[in-house]
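Just one chain is shown here, as structure tokens, and it is the form predicted on its own.
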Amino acid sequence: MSAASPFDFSPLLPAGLPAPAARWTGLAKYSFVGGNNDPDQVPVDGLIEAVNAVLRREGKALATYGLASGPQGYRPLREFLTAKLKRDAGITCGADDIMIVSGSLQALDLVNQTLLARGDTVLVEQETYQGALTRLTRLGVNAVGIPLDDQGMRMDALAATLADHKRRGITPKYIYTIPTVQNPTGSILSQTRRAEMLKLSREYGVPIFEDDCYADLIWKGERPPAIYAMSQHGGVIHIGSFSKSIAPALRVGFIVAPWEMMSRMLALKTDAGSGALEQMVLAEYCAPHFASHVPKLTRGLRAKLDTLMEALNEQFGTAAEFEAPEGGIFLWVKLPDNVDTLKLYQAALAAGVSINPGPEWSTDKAYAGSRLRLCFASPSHEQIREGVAVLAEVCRKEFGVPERIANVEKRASS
């Protein structure tokens, strides 16, 4: 081997690694992907004040892993969460029932590491968070999709699936649900359905894994109690995040769980603690400001949703079908059946528009083949209008859909 030859790591890599990541090339000009939020709604001034205040008061605590608050995270942040969860979600818990984690993705990983082994089965909403699906695939876990309607997961379908698995001698490890502003559909599971899910959970001995990371972003500001709050037997693990309410790049989430599960997850959280400065700043900022910040944020998001729906109606007409979500940052859109959104994604990206193709967010790839998820939080109103116009033009060129753009009939290109 010559001195100039680069070292070859490939023979050393173990089997089963995911495919290599592509190099980062930046965001698309019109970016409708990811869980990014509105840059103009990040409370920068308030966070600056919080940084200065908390560092002056407690900065020396950074010399100790975990800020001397222990492995479950900065205690003032956990105490803020106990009050917030009681007020907003009806959850009664103490600071010791909460663990701070590096975003809800780490929460997903810790729950999965604690409960799952290769070959296990879990039940998920048929359309659900791509990050949850990819993790389950990587773990070799069978994710069985439960159909949704405009009110969230269908309890008749859940009951039938649980009964079918019991007949086959299979006990799913958990029921994963995003009940409050579902991702990607934006639905909210009613209190009646939550009670029915709890009843089925107890009947079949299958715990519920409740992902509530979008629950703060509801237009009306009112939500049903968390499933965790309604449980009488403790068979629920609840996770949440500050990513959507404050800022995703902070990477701060949390888990609320019975000690039997919490103690197991703590044993697996071997990172010496999630980012301490982020926790300190959030606790300092959120205690006085969270309750007034979130309504302002949701008003801005609702206005962007209106712009997106108006742009889709103008550019796609009846070719784009959607239900206005009750909150959140996503719109789930159905295009005509001949549109393959995996192919549309590639063509749109070449034209400067990034979208999330539906099959990546569903256990039923065929059902989701003509669907797509659009994040409306990050782009400006002008970018939303321009981006949708470009997307419609690309879709017409590729699939002849829509036939009319902005009420002007177009011929499909040959």
Second form
2 protein chains.
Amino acid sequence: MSAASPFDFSPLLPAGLPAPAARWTGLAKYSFVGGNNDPDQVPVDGLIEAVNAVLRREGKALATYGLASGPQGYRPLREFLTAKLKRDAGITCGADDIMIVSGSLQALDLVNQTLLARGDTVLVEQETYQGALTRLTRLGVNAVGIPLDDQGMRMDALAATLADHKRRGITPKYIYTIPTVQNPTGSILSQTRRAEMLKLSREYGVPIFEDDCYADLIWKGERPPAIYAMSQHGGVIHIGSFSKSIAPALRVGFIVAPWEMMSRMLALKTDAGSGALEQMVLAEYCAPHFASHVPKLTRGLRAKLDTLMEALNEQFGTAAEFEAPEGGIFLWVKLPDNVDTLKLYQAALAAGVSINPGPEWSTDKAYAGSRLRLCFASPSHEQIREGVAVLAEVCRKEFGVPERIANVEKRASS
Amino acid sequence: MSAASPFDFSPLLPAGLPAPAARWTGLAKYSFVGGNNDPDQVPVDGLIEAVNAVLRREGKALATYGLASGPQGYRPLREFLTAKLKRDAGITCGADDIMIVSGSLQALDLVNQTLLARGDTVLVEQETYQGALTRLTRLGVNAVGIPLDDQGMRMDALAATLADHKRRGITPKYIYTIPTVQNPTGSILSQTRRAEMLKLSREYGVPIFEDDCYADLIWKGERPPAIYAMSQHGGVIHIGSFSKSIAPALRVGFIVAPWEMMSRMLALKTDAGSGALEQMVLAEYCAPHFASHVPKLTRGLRAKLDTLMEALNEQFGTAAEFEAPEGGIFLWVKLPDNVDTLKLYQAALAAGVSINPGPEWSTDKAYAGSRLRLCFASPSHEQIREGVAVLAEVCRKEFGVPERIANVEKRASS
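Counterpart to the form predicted on its own, namely the form predicted in complex with another copy of the chain:
Below, the chain from earlier opens the complete complex, with every other chain and molecule after it.
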């Protein structure tokens, strides 16, 4: 080894590491991926007002890890959540039932670390959050998909899967569900199905892991009670986030859980607390403004969804099938069977359009192969229209759909 | 199972979980633990000014994960660090060599996840950071302690240990060192020893993991170049933090590493970015103010150290042995051999005084059994004096030292 040769780390790397990251090259010109929100809807003035007030009053507390609120997070934020969860989700809990975390992704990690070991099985919605699926894969956990319909997870399928696993001597570690604005399909699970899920959970001794991180963004502003709220037996872990309602770059989420789980997760949260300034500014802003901010935000998102659906109808015609979601920031789209959205993803990216290919959001790669997720909160109305036009052009070139003629016909008839 | 009985998670928990956390009961009246800082030294006005400026200019960027700076963190903060690391630590690096993380604890996790597997061996300073030791224990990694003297890690001992492991066919995965204000002993490793460590690192193919998180807090304001800066071959991972220089409740640290390691750690950092507001306010505040803030902070810390050492001399007399550290926020104290600081910790806590018992900060539990770490940044001068008096009283009651008579004599003669 010469003096100039660089140190080689490769012999030291353990087996099973994910592939190294590529260097970041910026966001796509037309970005339809990620949970990014509408820049014009960040309540900048309100956040400035809040941060001034809270730092002037409590800034010195930043000298202490956890702000002397302890490891569960800034107490005023937990108190805001107590009131908000009661009002919106019907959850009755105290500040001590809540742990603030660094985004709901840390919540996923803590729940997984507390319950899962390599070789375990969990039940998930067949189409579900990519970040949950990749985590399970890395942990060596078997994620069994339960089919959805337009009402969310199918309870007949859940019952059959639980019975089947019981016959095989397998107790799944949890049922992971995004019941309120399902990701990526956008449905809201009815109260009846929630009750059925709870009954099955109790019957089979399998807890429910309820991810409610999109639940604030519902067009009509009302939602069924959280599964956590409906439970008579406590076997539910509930998580949520401020990423969708206020701003994703603030990394603040939360977990509501029985103390038996909370005490285990606290022992695993060895990060010396989540960012205090972000917790402080959220508490200060949200207590007076959250309830009025969210409806304004959702009206804007709903308008962008309309633009996206119009653009898809215009550019793809009948080749793009979708159902309008009941809230959220994404649309789940079916293209003709011959379209491979993993390939479309690559070709579109080269043309400046980023999309989420369906197979990354499903346990059934074949079913999802011609599907994709389009996030509409971040791009402007103009970018949505232009981006969908570019995507249609790329798709036509790669897969022959949408046919140009169909499009023109549709335009002429509209 | 009756309808009223609560869901029982215990059959679902995997083996090897840490013990559940106890409910938080608040900070001790006299708290000499943790990396907490002086509340009066948090630059509240400067932070308020910074957060107003940066939110007014860039607040809308909070709608985008990572603020469009990419997964390595807010670019202006990385640019500030590039200049700061050059000036203070002699490190020549660009913004792309730096990753912002959620406190240096996340840096520990990322480095560990990238390099370690169960059964591996790493070399650490015999007395070292508790958070590093507990992580290694949980990972099932063998931490071999290298003895320290008043100059830091002993290079003769490091050379012997590396040679011994090579004979046994073991390549340690890294040499973890806190060379600049060692935690808990407070020494600064000389430039000569740094060069020796690099030579040994290269010779044995074992990288150096340099934790510089206390390096800003040096009484005389100057320090040897970072080991990272001195390396000719690149086999060094360098981490640091804003917790000690600005405020610990802001969870912002950083990693400087070769791309071979950086690309692996980026693939493992699946938290969708560290808190953006904290990164923004730090960048905005630090660029103009860091260089003048830190000397003011260290003068105040040095004065608290003097109070602590005076109080120990007065209350413990010759029973408390220590050397004044060259910087930082803690003092490493030796009590008479018959004192068991794990027991002292319990008794002191009951009396309202929290301390770090030595065995939690050492790989040699017997050697550290009568030692303890006292953090002095957070309590006031008055709390330091009162807390040390209470600690001496508890120690006398439990272990018969310090003897009352010695104390009185010392007081009379001073």
